[in-house]
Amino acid sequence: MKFLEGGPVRGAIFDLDGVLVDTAKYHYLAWRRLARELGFDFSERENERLKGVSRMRSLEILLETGHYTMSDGDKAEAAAKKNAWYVEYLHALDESALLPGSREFLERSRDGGIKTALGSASKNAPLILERLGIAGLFNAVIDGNAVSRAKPDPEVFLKGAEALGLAPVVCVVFEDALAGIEAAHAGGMRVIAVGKEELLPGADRYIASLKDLL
């Protein structure tokens, strides 16, 4: 397959949300669910700046758009109240839900001879890949159960690389938040974006879905 300018590509890293399925909506229907239950409003503008972050550092930015402080034990709580809310509108999840070509160019990936791996900071991972029918066509799930760095380091994409027994110059990465591809690139990595050059500068190829690349 040859879907990139430069060396060999052996290795295809994906992030999950974004990439090869949108469950941005549910994040959000759980976040603004918790954000009325502590007496606050919270929009789809402001669930922007949640894109590509861990969960608690997106429930700071929560708290901090409704000016409401709490301890870390009641962060700890609230977090994890949030999640299973996610969860819990998770299990609607279906194959419908993948975006454009996602298993398509899963596929081809496999059947080219390049290995492919999950480098999500969601610790749901394993059940969306579940859910959407696809996690036999990883070789590598890297969630946000292992590691301990949010994007933009590039722990999530290192441990992707080694679990494939690839040197990061021969991996990809496709991602869909400017804290991945910057973690991508501190990783060694080329990475091809999936959105706009404007919103997602520094990326070496640029895609609308992966459906562009079959």
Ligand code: BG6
Second form
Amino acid sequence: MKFLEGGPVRGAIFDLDGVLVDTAKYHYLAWRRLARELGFDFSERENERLKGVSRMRSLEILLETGHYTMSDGDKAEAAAKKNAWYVEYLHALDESALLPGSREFLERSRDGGIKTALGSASKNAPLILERLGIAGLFNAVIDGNAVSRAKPDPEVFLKGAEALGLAPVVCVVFEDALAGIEAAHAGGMRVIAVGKEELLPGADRYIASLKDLL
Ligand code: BG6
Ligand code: MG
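Form predicted in complex with this ligand, following the form predicted alone:
Whole complex next, starting from this chain.
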């Protein structure tokens, strides 16, 4: 498999939300529900800023947009409430939420001798992988439960490469968020962005979905 310039690729590390599965809409619905409960609205454009960002940081950005302040205790409660709604929405999730080419590209990578890892900020990753039926397609899963520093820190991807037993230089990361592109580069890995260059500058290649690489 040859889909990137600059030396061999032995490992592929995938972000989850927005790369393999279309969960962004559920995150948005849950955050907007919280915003409305607090008395302000939250647009889809504002929601763009939450992509790739941890749950707590997402809440802080949401509160900033609504010019709303709360204590740390209330923040923990609000984040838990948002997550409960999000998990409830995830019950509607099935294989049809997989983005085009996800399963096929994962399978083809493994058939082609490329090791696969998940590198996601989400603490709900195990549940989502299970519902999508793709948990078995990863050699390693590194998610929000396994890291202490959020993207753009490279921790999640470095742990992914380490779990695959590979050096960063032979790994490629698939990302749909700026923080993720920065994280991958900070870890010494090449990045393929799922999305448009205008919105996601700095990646090594751009695709609309993994289907483009099949
Ligand atoms: C990222 C999403 O993958 O995971 C963010 O792009 C989300 O929008 C983050 O906030 C954390 O997810 P979760 O499921 O742990 O709240
Ligand atoms: Mg993402």
